[in-house]
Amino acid sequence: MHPIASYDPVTELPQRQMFIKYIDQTLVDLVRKKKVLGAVLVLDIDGFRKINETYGLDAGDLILHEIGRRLTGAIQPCDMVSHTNGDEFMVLLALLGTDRLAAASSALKTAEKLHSILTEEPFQTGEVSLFIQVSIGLTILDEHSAKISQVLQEAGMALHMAEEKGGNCIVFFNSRIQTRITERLSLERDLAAALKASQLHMVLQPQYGQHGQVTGAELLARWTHPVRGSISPAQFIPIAAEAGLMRQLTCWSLRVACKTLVALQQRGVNHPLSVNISPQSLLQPDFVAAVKTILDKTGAPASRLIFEITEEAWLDDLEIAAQHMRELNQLGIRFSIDDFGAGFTNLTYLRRLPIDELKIDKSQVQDLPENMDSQAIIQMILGMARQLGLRVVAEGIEMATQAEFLFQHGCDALQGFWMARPMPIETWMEQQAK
C-alpha cells in the first residue's frame, strides 16, 4: 500500500516522485530488458490561472479532479497518470510494442484521444460550464533514454513548443526541437550579455497628425548581435520575458527614453515619446520607485512620457496594475494600450484604468479602406474612443488611402512606413531642430 503522501489530495493521483519511480521501473523492466517501447506525455492546461482568478480555487480544484478522472478512465491498466504540479499532468504509456513507428503512432493517437476528452466536453463548476484548452508534449521511451531526467526534459521541450505555437495542440519531441531549444538558450545567454555590453540600441519612429505635423514618436529596441547580426524584436523580446530579463530591458528602455527627452528639450523640441513597458515590470512592487529614480537622475519631464502596454498586461493582476498606473499617472506619465484590437481587451478596463490613448494594431488597418468589416471595426474603435475622451494612434500605415480613411473618421495620429520608417534617434532630433 502506498503512503498517502505519495498521492495528490485534490486529484487522488500519484504525485511526481511516485510517477518518476514508475517510469524508472518501466525503463528497466520493459524497455531495456524486453525492448518494449513506451511514451511520456506532459499535459498543461492553457490559461488555468485565469480560471482560478475568475471562478475561485474551489472551482479550479473541481476541474483538476475531473481532469484526473477523465485521463485515468482513458488509459490502459498498465499506464499511469500523475498530477505533477499545479495545472500540469503526466501520463506514462507503458506497452507500445517493439516497432518504433507503430509505437510513435499509437502514442500520438492516445495523446489525441486524451486531448479530445479534455477539450470537447465542458467542465461543470457549480452553475457554470467551462471548456478548457490543453497543450501536450510527447516523447518516446526507448533504449536510448539513458536517464529519467532526459525523458522529462524531452517531454518538457515538446510541451514548450506546443505553447509557443499558441497552445491547445500536441507536439512530438524530435531532434529539431532540441536544436531549437538549445539555440534559444544560447540567445538567452547572449541577450543577458548584450544588455551589459551595450549591443542594444533604440531607433525612433515619428507619429504624424492630419496636416503632416509631428505629434510624437515611439522608441523601438533593436539588437545587433556581434555574430548573428540584426535580431528582430519579435524574437528577442519573448526570449527576454522567458529568461527573466524584462526588468533590465524595460529599465534600459526607460533610461534611453528619458535621456532622449532631455536632449530634445535642450533643442527646443517638446514632442512626447512613447516607450514599451513590460507587463511583468509594471506588476513589480518596486517598479514605480525605479521609474522615479530614473526620472530624478535624468531630469526628464514625466509629462512627455507615454508608456505603451500591450493588452495582456491587464490579464495577470488588474488591481496591482491599476495601482501602479495611478501612481505613475500622478507623476505625469500617460498610458497607451498598444496593439489595440489584436487581442480581446475587456472594455471595462478602459474606464477602470488611467488610459489616455489607444494604439490601433496594424492588423486592423491593413485591409483599409476596401474591406467593409475593417471599416466597421475602425469606426467602432474611433467612436468609442471619442466617447471616452481617448486619443487614438493607428500604426502600420503603408498607403495614402489608409491614412485618408483614418483621418476622415477622426483618428488623431498615424505611424507607419508611409510617413517614416524607424530611424536613428540623432537623425530625428537633427530634423526636428531645423
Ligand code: C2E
Contents of the next structure:
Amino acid sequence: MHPIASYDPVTELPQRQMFIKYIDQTLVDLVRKKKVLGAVLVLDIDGFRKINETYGLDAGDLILHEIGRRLTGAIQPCDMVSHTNGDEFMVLLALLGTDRLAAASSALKTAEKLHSILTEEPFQTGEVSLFIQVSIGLTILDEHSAKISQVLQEAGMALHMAEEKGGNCIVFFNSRIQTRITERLSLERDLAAALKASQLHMVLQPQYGQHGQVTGAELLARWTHPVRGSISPAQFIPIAAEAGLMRQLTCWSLRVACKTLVALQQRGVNHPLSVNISPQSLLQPDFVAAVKTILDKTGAPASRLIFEITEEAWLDDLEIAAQHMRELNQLGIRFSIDDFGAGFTNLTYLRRLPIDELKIDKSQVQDLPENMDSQAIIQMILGMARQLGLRVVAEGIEMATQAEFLFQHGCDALQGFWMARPMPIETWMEQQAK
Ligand code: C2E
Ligand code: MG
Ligand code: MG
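Having displayed the form predicted on its own, please output the structure of the form predicted in complex with the ligand.
Entire complex below, previous chain first.
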C-alpha cells in the first residue's frame, strides 16, 4: 500500500489502520512489558451532519482540518491523533505512568483540555465563525486490555454514553458503564418480548373527594420480569421510549383502560379513568386515529377517559400537541397535566390547550403542611386553577394532615398511599360494585 493511503487527505492525520497499529505496538511494548498505562480517547462532533448540510462540505472539511491541527498541537510527542472516520477522531495517550488512579485522572484532564480547545474557540469558515460541540469517550489501556478491538469497543461505548447524556461531555469507560449498557440492551429485548407475552399489567390507584367518595382512578403500568421480578415504570417507560416500543405500550395501556371502562359501565359504575400518555405518543402523526380505533373496537365511552400528560409533551411541538389534543377533546377525552409543579411550567399553555385538570406533583405535597413555601405554592396553584376553571387533583398524599390542608384550600380530589395504594383492577372493581 502506498504510504499516502495511511494519511487522511483532509486532516493530514494518520487514518484508522495506522492508528490501530500504533495502539497495538503500545499495548505490547509499554503496557504489557513495562506495565506503563495509556488511554484511548474517541471524539465525535455533535451534529456535524448539520454543519455539512448548512455550510457545505468545504466548510465541513475546513473544520475537520482545523480540529486535527488543534488536537495535534495539544498532545505530547509520544501520543497520536488520528482521523478515524467522518467526524470521528481518536487520540492515544501513551505514557501515563504506572499508577492507575493517576493515569486515569491525567487522561481525564487531557480529555478536558482537548474538549475545551475544540469547543471554546470558534472555527472560521469563510465569513462564518462557528462553535462546535464535542462528545468524548475514553478508556484506559492497561495489561488487561487484551485486544485492540476491546479497547476500541470500550472507548466507543463511553462515547455512546456521552452522546446519550445529551452530548458535549466526556465519559470515562469502566466496567460499570459496560454493565449498564449491556443490561439496558437486554432489558430492551425483554420489554419487547414482555409486550407480546403479557408480562405487563395495569394496576389502579383510586382518587377520592373531600367526603371520602371515589372520584376516579389512575391506571399505572407494572412489569413483572421473569428473572428480575418487578420493574418500576419509572425505569421501563424510558426504555420503551428509546427502544421504539412506546407506541405499542401506549396502545396497550389504552386498550386496558377502555376495556376497564366498559367493565365498569356494565357494573353501573361511572367513574372516569386516567391513563398516562407519553409525550412521544401524543405527538405521533397517527395518534388520534389509533385512539379512535381503540375506542371503536372496545366501545368505551371517551367522555370517561382522562389522558395524563407531562409538561414536556408540548415543549417540543406545541402546535402538533395542541392540534392532537383538540381533536381528542372533540371525541370527549379530557386532559390532565401530570406532575404539575415538578418542573418548568409555562402558564400560557394553560390557556392555549384544552386542559381540564392539573395534577399536583408529589414533590409539592410532601412537605405539607409545615413548609411555608409548599403552602404558598399549593395555594397559588389552587387559586390559579379556580380562576381558570380547572379541576385539581393532588398526588402522593401520605398523611392525613396533607389531605386536610389540600381539601381546606379547595383541592378537588386526592390520590396517595394514605387513602389507597395502587391495587389490581379487579379488586377495585369488586369494591365499586358493592
Ligand atoms: P405518575 O403518573 O405521576 O404516577 C404517580 C406515581 O406515584 C405512581 O408511581 C404511583 O404509584 C406513585 N404514588 C402514588 N401515591 C403515592 C404516595 O402516596 N407516595 C409516593 N411516594 N408515591 C405515590 P408508579 O406507578 O411507579 O409510576 C411512575 C410513573 O411512571 C408515573 O408517574 C407515570 O409517569 C409513569 N407511568 C406509569 N404507568 C404508565 C403507562 O401506562 N404509560 C406511561 N406512558 N407512563 C406510565
Ligand atoms: Mg400520572
Ligand atoms: Mg404524577
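Numbering follows the first chain given and starts at 1. From a predicted model like this one, the values you see are computed outputs, not experimental measurements. We call the rigid core whatever largest set of C-alpha positions still superposes within 1.5 Å between the two forms.
Relative to the superposed core, Arg70 undergoes a C-alpha shift of no less than 2 Å between these two forms. Fitting the two forms on the rigid core leaves the C-alpha of Gly126 displaced by at least 2 angstroms between these two forms. With the core superposed, Leu254 shows a C-alpha displacement below 2 Å between these two forms. The two forms line up on their rigid core, and Ala107 then has its Cα shifted by 3.9 Å between these two forms. Core superposition places the C-alpha of Tyr22 12.8 Å apart between these two forms.
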